[in-house]
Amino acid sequence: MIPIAVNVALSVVGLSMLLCAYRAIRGPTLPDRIVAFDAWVSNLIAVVVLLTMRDRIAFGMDLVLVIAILGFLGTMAVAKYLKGGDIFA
């Protein structure tokens, strides 16, 4: 029953990150890309979580913990950006 709930939710976070990732081509405004950006990163972390149950891979949760550092430094240089400073001042 745990494998079809996991393929289930695989598809269901999977349209969900096809939403997003329109929402982030399509957004009409710059703020909107980036909350896109952000949800879009939630959602495959949320990918990786469902495919560590399925198939038990050994490293998965320390994939999930760099793939948020990383969607957290992203969405803080773009609003360090737009708020009209240098990223890396």
Contents of the next structure:
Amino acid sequence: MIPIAVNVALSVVGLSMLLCAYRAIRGPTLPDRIVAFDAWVSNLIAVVVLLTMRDRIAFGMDLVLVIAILGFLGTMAVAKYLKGGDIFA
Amino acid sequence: MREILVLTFLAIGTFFLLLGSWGLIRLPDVLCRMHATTKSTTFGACGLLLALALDAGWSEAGFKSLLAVVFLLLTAPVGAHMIARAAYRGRVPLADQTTIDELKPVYETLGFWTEDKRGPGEVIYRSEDLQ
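For comparison with the form predicted alone, would you give the structure of this protein in the form predicted together with the partner chain?
After this comes the whole thing, all chains and molecules, with the earlier chain placed first.
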């Protein structure tokens, strides 16, 4: 029962990633794209979690932690660029 | 019993992820879109991580997924707050349905929005760019 549910959840999360990618490409302003990127990273974490549940990948949770840290750093860097034009200030 | 719990957390997490992305498509404004996505996608990812923690049990993957839940709950509000502040200071146009903007007189009093005090990287968007 759980593998079927994981497969269904994978397809739904893939649809959700497509919606986020639409907003990131189409989005009229730069903050729209950053918000869409943030939501897309959350969906990517969900995909890695579901693949770990299905296939028992040994390094899946390390992958999740690295993706979470990189997504947060990317969001923060673009937000600081948008605010003042200087990332490392 | 554990299987029922895992399936429940899977359903909740997937539903909230799809709901957040649907709000990202449907809502008219940057701040509205952020209001839709930031909470619900974080909640959905945390639901899926809790499902994996229940499924894996007392193992390395379970504890790492709990650690990832803590990390997501700590960092998501910080990132959302920084994006919202940067977007508002960059004068992203609000939706037409906006009725009250309490921060605007504060910013005008503090002088953030006068033309000569604008920062070097701040972008001014026109309201017809919103669609």
